[in-house]
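Presented below, as structure tokens, is a lone chain in the form predicted on its own.
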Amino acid sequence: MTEATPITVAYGDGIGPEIMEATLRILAEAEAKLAIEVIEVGEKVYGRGVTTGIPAEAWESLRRTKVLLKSPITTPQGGGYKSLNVTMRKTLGLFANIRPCVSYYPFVKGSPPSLNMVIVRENEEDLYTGIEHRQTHDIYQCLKLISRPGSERIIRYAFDYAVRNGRSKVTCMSKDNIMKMTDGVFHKIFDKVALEYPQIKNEHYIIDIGTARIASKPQVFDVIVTTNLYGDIISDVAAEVSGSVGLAGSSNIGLNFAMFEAIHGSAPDISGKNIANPSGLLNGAIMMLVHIGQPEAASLIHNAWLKTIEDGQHTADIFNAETSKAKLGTKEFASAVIERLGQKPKTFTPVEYKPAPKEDIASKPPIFAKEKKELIGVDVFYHWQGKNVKEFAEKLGLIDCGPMELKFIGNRGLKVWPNVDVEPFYADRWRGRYLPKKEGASITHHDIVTLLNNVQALGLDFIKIENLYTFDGVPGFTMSQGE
């Protein structure tokens, strides 16, 4: 007898708890192999004081299981709290999400029928890592941060992904055309990435387009990597244009741990009204069975649930005159599947999974050598209120710059100042760029030190700095709009 593998499963809030509830019975009915930990997150743990939405004893649950199923959770608005969703991917290193994306054309309406792409999404870095700050009246900042072992971990991860599951295409989406630095390595580190894997197809979309082209030509697609931001919301539109966001699940995976959910919301407006489609998190679930060994488990599962699509056993979200036979309930609809445990759909491809190879997903030694850093300079960022450029370039004239003198003045990453003949709209926080009066030269720490200095015993309001530094001679900075 198989022994039960230990999870940890949270309830979540809105319609969590209805669509773990069914999920649950489902797996129990198919006699899925678990041990099963409850552990209370969200809303309620938020509401006693603990800003994460997490407590101590559901960290404990979770270093015991290392495998979490979780239904969606809803994350308080306003300040002083951070995305729980976010947290528990970073904490327990889950850097790459998995989002299938599969058409069942013709009973879930506007599904086109070759749609069947996987989204390999970056989920720890990015705009993601939440880092933004107020720097003056007019100016917010959130931090755009991508590493080059990160972005090679997720590339090679999707790679291994396509590998391990027969498929021939791995297309990367970033937009380096304009955020040549932080898209701009993505995209390096992918064209080195592909070249280990001659039998897969490589190709490259600016995200822009490349969104538009899941939404109008989705069949054209079979592995999708990309970066945090992008990910989350071609994913979604991926899965809407599937038919619908309700029907798909997502699987986070790390070194160490993995979690399985639903890509959706906790969707309070329609929570206890025994509405909502567990669809997504029983697709986690299954995702889920295959990663802990029970393949057995979940293709009796997914099989089901396949035949009770086709059967036209739907829940509202799909329900459709032209196909559906029976709008039903979250419970009902649990029930439906339940049902057909042990038969196998007609028109659908019937699903039958093997154990999942151990995933070797360890960081292989860099593909980039560390190259020589060199300082070269510092951008400081200024708080002033007026609105007359020549003036505040009169006012940073009269700071000693000692070795370094003042490039440009920017405001908003535009270039106002020198030789500027048109007037922009300014903003509050100004950027003045410090390079060497000598070029080739270095610069100090002291040397900033000493600038900054300077600048305090002007008067003038510094909010930040950005160290400027060379790679190998390349700068690792890049220049002002219209400079």
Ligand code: NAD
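These numbers were taken from a predicted model, which means no experiment stands behind them. Positions refer to the first chain, counted from 1. Here, rigid core means the biggest group of C-alpha atoms that superpose within 1.5 Å across both forms. What changes on going to the form predicted in complex with the ligand:
Relative to the superposed rigid core, Thr349 undergoes a CA displacement of at least 2 Å between the two forms. After superposing the rigid core, the Cα of Glu423 is displaced by less than 2 Å between the two forms. When the rigid core is held fixed, the Cα atom of Thr51 travels 2 angstroms or more between the two forms.
Having seen the form predicted on its own, can you show the form predicted in complex with the ligand?
What follows is just the one chain, with no partners and no other molecules.
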């Protein structure tokens, strides 16, 4: 007999407790072997002044079980409170967000036929690292960080997921035509990792046309892997298109921890009325059962749930005149699923989950070896409030740059000096690019410090610098538009 797997359960806010009770009842009837530890997170905890919404004892349970099944929580409005989901993702290192988007045509209205895709979203990096600065009166900056190991890990996860789940294609979405370094490296790693999976087709879409295609022809996609911000957006587009926002579950996976939930919120408008649909959380719980090595229970429940939907046994949110036969409350819907345990769907394809192998993503050697890194220049960013670029160039011309020289001045990514005739709109943040006078020479940190001392002596406000490196001779920086 399988030993019970310890899991942590959070009942959440709003409809959370109702849908959790319904879900756990189905899991128990399907004989899922679980040793449940309940924690309190969300509204009540925020109310006690814990700004993260999660108390210390909850972390202790999570450290023990490493698996969380979580109902939605209500995020309090107003300053000071932190999003519980973001805290969880960062603290537990949940690098992958997995969201299956499936059509339940013709039983759920608005579901386009034959849609069945899974979005694998990188969860920790990109513009979501929260490193933002205001640098001048005009300019606010948010740093987009893409790491090679982070990209490799999520892309490998997507291909492994495709193999494990009998899927045939992985699509990468990026904007590497514009962000040639950050999105560029993500795309390059995708192409390299794809070579290790010859049995899986691969393709790349620029994110804008990719998103449009998800909206218009979602059935052409299978597994999609992308970076954090794009993933956030396309997950919602895909969920909306699938017509099953109330039905979808999602998982957040890390090397040591995992969290499973519904994609919808706490629905305070219908809380306590026994009308909420527990399917989203149930689908999250099914993903959890596969993750903890109980694929038989996962298949049993998933098939019973599909049969329930097929039989027209619907909660109010998906009730429709054509295919619904009964309008059920939350508890009654759970009973309808339990009655069908052991049955298989007839219209939908029955599901058969396989045991998930223990992830060994972390142990794979990195695709790219470390290159030789050489310092060859510096970009100095200035706060300067004038509008006459020639005047600014004359001022910068007074600076002793040592072994370097000023190659160009830029403003908002555009080269504006030398040899530029048009006068674009200038913001008050300027960039001077300094490279060695002698082509191919390298420079030292001391050269940069000396340059900055001379800038400072002239009374100019430098707001940041960015060192310019080559890696095995390849520039680790982009050219300016117009350079």
